[in-house]
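Below, in structure tokens: the form predicted on its own, a single chain.
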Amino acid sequence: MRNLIVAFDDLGRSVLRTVEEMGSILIFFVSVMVWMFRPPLRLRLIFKQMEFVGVKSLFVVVLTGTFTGMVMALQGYYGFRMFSAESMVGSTVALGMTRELGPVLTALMVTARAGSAMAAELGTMKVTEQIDALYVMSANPIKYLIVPRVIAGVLTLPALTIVADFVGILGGYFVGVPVLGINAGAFVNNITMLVGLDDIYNGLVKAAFFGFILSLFGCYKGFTMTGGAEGVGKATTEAVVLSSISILVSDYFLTAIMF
């Protein structure tokens, strides 16, 4: 009777304290959104944060976006092959990485790059206190710190979707056509014919929510830490964590929404 009590009390304690988790988040996100829209702009910070999500993410992103495209490309052959329609590979890899792969893989390539980043860096001013000391400069940190990196993130990951999606298609044509011996005229038709301007504007959608969400996260971790050096590390696992997880489990929604 007494392990029953107290795996009852382990499970309210869980509980409460996911309740808590997700009121201060709310509670973050309508502070964000309320500096957002207040002037004045900060574009020099903006531009800053810009640089940090967007360039400095751009080799991690051209890589992977290129052998995912490669991947695709090498599977969808040998599916393909089997009913002679190797000519589809094309298509399959451009809508595979318009729709799904462009978007999500670059958020959660900008997630563990990026996102971790925000979240370790804003727990180390916390930890330094000088959170505290924009507060008694009468500097909001949220509009000062946090909406710079949000708007960055929200700009910067369909950018780099553009680029996910170029680069992928065109591992999957060279992979395609040189090495596997495709068509390269049917390889490309079927590309043109069967991937519309709504499947490339509703992956810009995805990325462009996504940024909003590992930015988000990743701030607000950092931005509530507790517990020192230690806690900069919990933070910044738990930034990576969580945003990878919203990110995954929105996309299936955004996709039942747009397509």
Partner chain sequence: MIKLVDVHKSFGDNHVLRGLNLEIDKGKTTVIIGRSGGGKSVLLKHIIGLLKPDKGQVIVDGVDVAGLNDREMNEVRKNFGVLFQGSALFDSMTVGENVAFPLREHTKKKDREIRKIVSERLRAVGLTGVEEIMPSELSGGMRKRAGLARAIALHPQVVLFDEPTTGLDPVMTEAVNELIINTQRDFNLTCVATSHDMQSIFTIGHKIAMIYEGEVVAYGTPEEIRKSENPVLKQFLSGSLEGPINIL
Contents of the next structure:
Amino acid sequence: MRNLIVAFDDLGRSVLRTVEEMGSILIFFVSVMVWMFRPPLRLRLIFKQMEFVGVKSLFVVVLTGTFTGMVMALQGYYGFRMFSAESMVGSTVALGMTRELGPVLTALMVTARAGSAMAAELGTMKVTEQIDALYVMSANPIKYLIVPRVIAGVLTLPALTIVADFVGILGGYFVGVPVLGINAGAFVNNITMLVGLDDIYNGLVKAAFFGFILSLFGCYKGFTMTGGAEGVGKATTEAVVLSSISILVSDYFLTAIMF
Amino acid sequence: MSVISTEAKVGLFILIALIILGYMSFQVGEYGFGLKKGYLVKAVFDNVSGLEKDASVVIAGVEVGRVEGVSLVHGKALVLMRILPEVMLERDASVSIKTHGVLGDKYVEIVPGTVGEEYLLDGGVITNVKKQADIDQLLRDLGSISSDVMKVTSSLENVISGEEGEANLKAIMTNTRELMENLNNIVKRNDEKVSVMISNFSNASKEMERAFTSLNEIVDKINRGEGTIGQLVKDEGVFDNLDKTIASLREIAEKINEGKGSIGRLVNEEETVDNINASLKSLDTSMEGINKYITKTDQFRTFVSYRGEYLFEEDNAKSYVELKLRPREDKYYIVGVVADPRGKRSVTDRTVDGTTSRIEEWDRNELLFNAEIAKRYKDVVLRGGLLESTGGVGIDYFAFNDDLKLTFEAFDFDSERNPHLKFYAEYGIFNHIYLSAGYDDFISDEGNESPFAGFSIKFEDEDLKYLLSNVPIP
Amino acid sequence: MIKLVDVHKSFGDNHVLRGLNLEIDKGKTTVIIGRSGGGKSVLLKHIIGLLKPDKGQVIVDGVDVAGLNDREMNEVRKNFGVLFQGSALFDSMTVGENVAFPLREHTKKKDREIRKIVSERLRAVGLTGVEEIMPSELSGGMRKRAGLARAIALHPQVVLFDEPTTGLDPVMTEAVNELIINTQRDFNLTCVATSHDMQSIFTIGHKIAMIYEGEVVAYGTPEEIRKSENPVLKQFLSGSLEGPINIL
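Please give the corresponding structure for the form predicted in complex with the partner chain, as opposed to the form predicted on its own shown earlier.
Let's see the whole complex now, leading with the same chain.
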């Protein structure tokens, strides 16, 4: 009986904590939106973050994109060979990359690379009172630290995604045509026929949304962390987990709305 | 530290991404949804099962449009098709739904109507809807054939089965045996006569073979589409008239064998076919010339727009009134006036007692002018000229059926201050109403930077359009 | 100048400030002493408006800062400089950019002018030629100096010091004390410092306030404090285990 009561107590507490956290994320989101539209727009800071989130993630995104495209071509080939429809591999790779894997994998890689770094950096700044220092010098940390990161996330993710789409299709081509011997013309023709502009654009809209999610949650976890060096580590982990889950869950809903 | 600046790296990165996006946009989709080219025609079908949005619309196997949408009207399917503007359809053109291969996608096929007939306009309806000779129909026909076969076999069965039937069969067999015996006797008795008869038969079969060869040749010609009959056979549903066609074919073949009939001569005479082809061709060129003129005047369009922008930092509004002249789809001119709350800047150097002082004045009542020339490449518009009474350039990017416009402008280049940069997004919410938001003069070093939000109204001046289409355009 | 009236503040169950009253003199250095975790930093954060009191008033130049909105608070903060415990220099910027930060944020000065002020301020705290160095390459003492240079960049009237000498060796402690005294005199500052370093307290303080159990239990000049018969103060100054202070 006592155990039961304790269990209920724990359950209630965790529900309460979750609700509380959702509320505070919402408040955080609103204040970020408010500060985003208050001038001045700090272009230098945005460029700096775009370099960090975008340019420096380029290599890892190209790598994952290429290999994903190659694997899809290989897997698709074994399936389509049964129906002698090998040239469909091209459009399968292209549609898979542009609609789904391009945005999602890019977002997950950037979360791991940049989202975690945002949480760690802001957490460290909080521990060493740098965030207090910003307040004291009348520079709002949300405006100064978070808005540039969120804007950079929204702007760079679509750019990274289009690169991932492209190298993924290239990777699929190089596995499909020279290695597996699919007819090059049929391969390319299938892509241009079955892939529409909306497939690409919707993938990019998704990517922008994911960029917003990962930068917002990374910043949120870092900005609201407590408890010294250990807290920084915890905030980083939580930021990656929360962003990754949110990206995958919101992907479902975005797909349901768009396609 | 690295030599390349942050800005350069980011700029290069974004540039690469944009180039890839541009390349991919050009590759996919023959005419992207960015440019809403072409006019709409409608057709009502009994059944369009399997026909999807964006399916091809073809004439003679060449894609000339896409299916825009399918909807239900009074229990029938209304199919909206967008046809390329350079393709003109006659009022009596026929339309049918076909299938790629046996299990492939459905598409719409249009067969052009009579030459010289009036053309369909935007929103026109193709009334000549052909029943589809598709796989469903074929399967239905096959079903009825097999049921016929079944009926025959079952009646046969009725005849044969049962005691009575058995007795009949036995009687038939006995009769046959008797007949064979009699025949044998006759043959034995007339051995010589029989051998003569057989040689006659052999000669007759040789004659028959020759007749079949000539028939084959004729059918081949028809198949290749030579001559008017070929055209006729190709156009009509073979399935529907198969019996009739074969019957008449046999008749024709017989007549041709006998060397009779004008059709036979026509088929064999090469000259006649050439004459018909030549006259068709000359008609085609004259139509082309007419088409060119019609499309040209049709494309000249004029737009008038008002745009208001509320500058948050200035607490004031900036207004634009613009006239856009578009002689061709991908080229236009913009002239307009701008009312800026800051007004027009004028700089004068005044020398008093040897010291020169520069005086900057802002005249609030002065209007600014825009005069630009613009060229459109697919989804991107590059323009340049006079922007707010200073030299400048701009770039627009269109997406989502031209509903969304992203714009970046740079003007007022001056060595003493940063250029005036501006970017904004504009989105069409209703037919003529657009909402916009952006950042004006965002690298100003004089504190002029301000975010803004606003709206614009655009409409095409129909009256002006008709007036101008009567004036010859160089 | 700065006046705290009946300030209460709790964090959860922890009632840190319990009706604290304190008046800080203009143009003097006031040192706040007390036990670790006794509310000294919390008190400083109330003065600068980073924390708002649950009850009571914090009056700066006759205005209750607890009731100000962000914009008004920012105006008040321009008169303040703060030297944080760990200096709180921004890791991502060079020392020069750190010192220039408040100038860029709050003034419309041109680049050249800002650079001149930065090197002036750095010289005032005894640093030269460090503008292009990253803070992580500086020693603890040099970081304090750079932090102070940033705190006085806007020429504020009030500078707050949060544990300025904690974690420094005795020689460096003396050097920082010297620096605080000189800067206070040269710029005619009102200084508020928290500390539990006995040497510093009596070297830099014109006035000393002792916080115990969330209240000011003693306030006066160094002389008065030294002579005080207050048992809490006596135990704190002598560092004795015997007395009213509950060690657990």
